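In the block that follows, a single chain appears as structure tokens, in the form predicted alone.
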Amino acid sequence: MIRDYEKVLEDLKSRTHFRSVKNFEGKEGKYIRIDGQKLLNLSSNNYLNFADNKEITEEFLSEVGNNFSFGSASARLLTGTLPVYGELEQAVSNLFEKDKTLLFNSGYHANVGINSSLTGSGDVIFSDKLNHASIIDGMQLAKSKFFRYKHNDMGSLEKLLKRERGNFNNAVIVTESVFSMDGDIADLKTLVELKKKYDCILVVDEAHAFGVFGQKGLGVAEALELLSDIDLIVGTFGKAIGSMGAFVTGKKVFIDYFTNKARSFIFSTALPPINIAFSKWIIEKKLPHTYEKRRKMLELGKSMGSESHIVPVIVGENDKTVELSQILYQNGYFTLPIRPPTVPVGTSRLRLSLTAEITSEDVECLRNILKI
């Protein structure tokens, strides 16, 4: 049966899901403007106001910038390797107290890497049921079993690991530090504790939470003390840092596989040379003066009732959702409507993400509009 294309748009229409890119005329640090109108942006990932910063960028680009193409040409395995990818590995690995580190072109890249590959035949995943599709898509490509436990909810992986460990040879466990809809931390100690107790692989994707949580903005699992026992740490450049791409650190049996098994790896070209660089500079010669600022932000996150900087506004149905975002809209306020599939049906929900500029003056007025 031949798949009607537009009766497929038409029904994504009707149920308020279709989705289309939105252009907008510029961003100006925590603002966007859209329309002539400049909105307070709390639908950005930039956490640290790095990205779209001109000071940063000249002060990097006097600096450095300058040494560093705008295109590798090539895959990292053929001619896509020059000394500053290694550097950036190397920095990341440093920081992180691992024995290596693989970068990948974005985090979707990572996941999708990591998780199709890292299990094979006979092998079995242990995932957090609200962990982000590029993880979802990474165990749909891989040939193990895997299993998705009640999010955030210890006891549910419990039952799974009892009943299902022994039928598998390698078991990994993989889930989200910060939930990117949601906002709220997963339970690490535990995890730690249920990875030991069964014999499992830990992966924890810190992707929301590296450059904003611990004292050196590592992530939760430094928060926690946990880094020596994650088996393997992802993180983003794109969020926090203000760059592109992402990593995949660890014990360097697992980085040497990735680098030969992971085809989001393999077969990619390599990131640009100068966002490698960026990335690097930041890390080295911003990241570590910015702890105040993000405990301030974390703080304002907690005052809105959310456990990190994303607070999740939970609405419940599509058109109720979408009016809520105009009326925010109107009152200088941009945040996008979120909704299925990329949250469970009847869940719909506006996200606010906050950034270190926001302040709490800043959203006393939309905490009298949302009544949080």
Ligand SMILES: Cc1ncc(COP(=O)(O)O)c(C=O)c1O
Given for the second form:
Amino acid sequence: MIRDYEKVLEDLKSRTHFRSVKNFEGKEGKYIRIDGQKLLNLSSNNYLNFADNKEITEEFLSEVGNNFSFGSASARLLTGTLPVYGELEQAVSNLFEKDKTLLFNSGYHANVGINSSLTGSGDVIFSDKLNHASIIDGMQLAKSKFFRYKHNDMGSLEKLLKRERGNFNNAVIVTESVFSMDGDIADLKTLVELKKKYDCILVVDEAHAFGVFGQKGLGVAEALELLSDIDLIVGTFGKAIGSMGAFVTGKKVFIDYFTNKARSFIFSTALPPINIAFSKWIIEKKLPHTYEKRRKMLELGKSMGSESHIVPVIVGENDKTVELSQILYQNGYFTLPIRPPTVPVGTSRLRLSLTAEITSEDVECLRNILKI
Ligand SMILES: Cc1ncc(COP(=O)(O)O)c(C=O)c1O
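Switching conditions: you have the form predicted alone, so give me the form predicted together with the ligand.
Once more the chain from above appears, this time first in line as the rest of the complex follows.
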């Protein structure tokens, strides 16, 4: 049957699912400018205010940035690797106390590359039902079978492991640590127990926790003292670090394997050297001094009923969610309605993401409106 593109778009519009790119006029710390208005930005992953930050950018450029160019012009395995790439990989390995690290161009590239290559025919992946689209896309590209367990439900996972583990060769369990749309935290302790009991490889995506949780800011695994028990840790530089790119860190054999098998790593031009240098500069020079502001941000999240700095306000229907975000807009808050397919049908929501500059006074009026 011929696909009628106009009809698909009309259908999306009729269900309030239609998306379009918004143009903003500017960003200043915790604020965002749109339609001549300055609003508190509650839809940003710029958790530590390192992105879009004039002072930080100027400091970086004058200290080191001027030595780096804006294009790598080649994939890493061809001529796209200058010393700074290896230095960033080594810095991450040192922080996480792992053998080796591999950079990817984004968290999306990392999850697609890892989850598509780690298993093959005769293998299996067990994935949390609410894992990010990039993990799902990776699993769909893999030649292995995958099962999705109920969100953060260790009973549901163990039931599947009991029933299915024996039917496959290699097995992987994959989870986010802080769930991007719900702000809750994976039960990493039980996941480690289960991965040991059922002989699985455990992959943890710390996209929203790297730069936020733990004494050093490495994520939930650090905070729970589980770093050495997790086989592969994924982190992104595009969120709290305020840069771009991602990494996977773990045993040498896995990292060498991804270097040879992860197609999203192999077949894409490396990120610009200046970007790699910025990520390295932030994690070495700035991240070590962020503990107090991260602690305050997490406390504010807790006071709003969340386990993290991501506060979901689940409304249910699409149009009501859009309506609520408009009410908040009129009161000076920028929040985006999150709708299917990003979240399951019937759970449309506002996803409030706090950043370290936001104070309890900033969100007082919002809390009154939302009654949280
Ligand atoms: C859990 C999770 N993993 C990976 C990604 C993708 O990371 P990136 O934006 O660096 O591609 C996201 C992005 O929102 C995410 O929420």
